[in-house]
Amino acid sequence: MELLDFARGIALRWACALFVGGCLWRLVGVLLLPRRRDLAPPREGAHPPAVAALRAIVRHLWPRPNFAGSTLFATVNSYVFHIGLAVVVFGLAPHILFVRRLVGLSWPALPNNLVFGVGVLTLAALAAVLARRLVHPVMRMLSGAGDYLSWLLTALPVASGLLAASHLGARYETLLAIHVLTIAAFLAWFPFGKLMHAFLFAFSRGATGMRFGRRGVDS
């Protein structure tokens, strides 16, 4: 119980503080980056900047037809584990209870068996991501320690949660403490690694869309 109290208490509190503070720091840093004024007049018929940004964000949710075939597995697998993570995080009753205690928000939970099945599928998709990164020569060359750490800190909460739900490997209290500690590690690392792309992708795609849209280029 001492480990569980530590995980639920000081570890989780500090992790949440790092998550919120780190994310705000990164987002403010992006917004305060110097902007070079574009002196060229916009092309005739160019979309307004906000429309061009939104078009780019939505357009790049799926690869262009020229590349869809070669990237199909990576794209579909990415959607599987991203959607799976969302279902596990926001669909499980204990997670919803935690959010309600934290910020007062609540919503209906999904059936436990459904969330468990999605968790297994999500972990399998994450394993496929790692296998591709290790096997694909270009991905292996581009991958650094931060990429593998981000993968590990994403997979561990899912794996530990499945073990805790199954009561496998140790006492439930110990498994739950490990699960909470892996979540704390994930939250603490989130703003400082590539997991931050969950927020920053909209900024980068939007900026590209506005820049290209002003020139009449379809991004």
Second form
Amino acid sequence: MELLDFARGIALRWACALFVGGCLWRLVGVLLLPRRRDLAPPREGAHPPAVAALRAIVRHLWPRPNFAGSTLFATVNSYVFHIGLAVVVFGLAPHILFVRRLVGLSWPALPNNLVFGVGVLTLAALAAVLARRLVHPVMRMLSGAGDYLSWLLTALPVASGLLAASHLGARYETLLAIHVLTIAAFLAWFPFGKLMHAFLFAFSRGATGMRFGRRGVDS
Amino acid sequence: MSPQALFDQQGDRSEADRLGAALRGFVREFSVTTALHVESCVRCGLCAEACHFYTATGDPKYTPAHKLEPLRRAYFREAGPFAPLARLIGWPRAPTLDELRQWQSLIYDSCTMCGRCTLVCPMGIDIAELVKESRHAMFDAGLIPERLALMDRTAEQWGSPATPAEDLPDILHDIAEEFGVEIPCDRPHAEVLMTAAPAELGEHTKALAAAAKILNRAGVDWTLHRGGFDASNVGFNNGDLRLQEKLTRALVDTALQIGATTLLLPECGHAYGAARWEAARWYGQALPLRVVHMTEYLAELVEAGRIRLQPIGETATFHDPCQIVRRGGLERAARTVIAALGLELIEMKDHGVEAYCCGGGGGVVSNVRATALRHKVFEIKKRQVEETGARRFVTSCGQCRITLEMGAQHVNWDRATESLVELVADRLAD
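For comparison with the form predicted on its own, please write out the form predicted together with its partner chain.
Time for the whole complex; same chain goes first.
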């Protein structure tokens, strides 16, 4: 079996299965834990729980003005690589083609050169994240193997995709196979580490919004 | 983390027993919200930027997320959806007893559970609540600062960490005499059960007399009562859930026993957190009475025209107590009273829900081990108060006031921290 066949076939299928099954298991496992009902009467005029949750989800998209200075780099850099990843994953024509074959959905692609440029910027932002994690005393202290693995498995698909698009380093089929394998590794790891924040962030913010919205606080 | 970290421990028990109690305590009460908050952390470290202990020292060990490390590891090994897998591969490691001893100072000495870190967290994690959960486990294991353990034992016996219940009538009599105000005690029936903070029966007696003067002037039917008089809930701060319930029930049951419709809390932050937002959990239903903070009550009396105030006509700045404002929702009430006092409010750079903590919440003010650290934190508030140029400095929490007074004394700062309820009593108009 060719490497590309293996990557596109069994590797990606197992990775997708792990991704879907693992994410569902983790989400359901958490969401089925007991709920501690807040029995204290809400403050008069407090937002209903759903509204308070939505407000918190939106509010935490950007730091409050008093924190903007101290969190500026982390915030801007995070937006760069999050948006960059979204553009690369959903904007590149071959990716859209892959999704269309898989589920039948498609949408207009962005120009290849633009996506390539965004990919380079995304990789640079990811490199900055790593540098900060290695250098900043707080982040260095907090970081463990899981954090570095999450970084690596996020950066590798971007890097290998850029190499494949540039036809650099090996023949295209090999580069493509490596790219697909790095995506498989990313998907397989996703449910087990902090990459799950892609789903959990809304629940986490929403829970805080509900807790404090009841008290009349925009937390 | 320094291997020479300070720790105390209570009780004579084996190391295995102590560690087992802690690990069980960490995972005992994992609700869906607690789990979501532990699961969502991306280790970005931004919470450090909001923490007064990190800001004042620059020491990364004070990063709020770091304080949760034992809880996090215990959760993923024992309670998370992949717990069997985590135990199988041995990752993350289980916390050791030595690590718990080292973390004691992070969980008790350098976290005031003020919740400022939640504001800056991109995931909106309620880190203060997770520290409180961690304290439950540390208490179960007999791993809390000895000073707090002493207060716990005292409150267990007396219903207050400072005053035996049987002494209350004599103390109130003395305060009434000193300030020339009537203070009812142990009335069998009253509309309002008034409660006190520990300092109001010691060095802050004027605040209690002030509350009495205001309630009498407004014609409120009220009393203090030996059955439940100290609203500061030591169990809430220490992580002693059983004591938290006992102290809460003493207040609520006494109020119900005398037919009160309002439980009036003193100028105390954690009293508000424990009674207003957590009391109902011990009863399994909403309480059949209102739980109201003094500041909120003052605002209601002012807005209803039941008290009138003579304007002071000076500038003032206000320290927002964390449990009352950021975690309690009473930002507007204090400002209503300040406006009624005719004070021109000049806000600090960080105010309202974003205000910096005084540095003494969560029992840190009582934890003598944390004194030096607390004084470093005080510099932040001192600087922000001075930047306003306001003449008066006011707050509405006795514990904040003690912390700020001690900080001022340490650096010979000539600024008094004034109590809102005392200002109101002093300016009551006929």
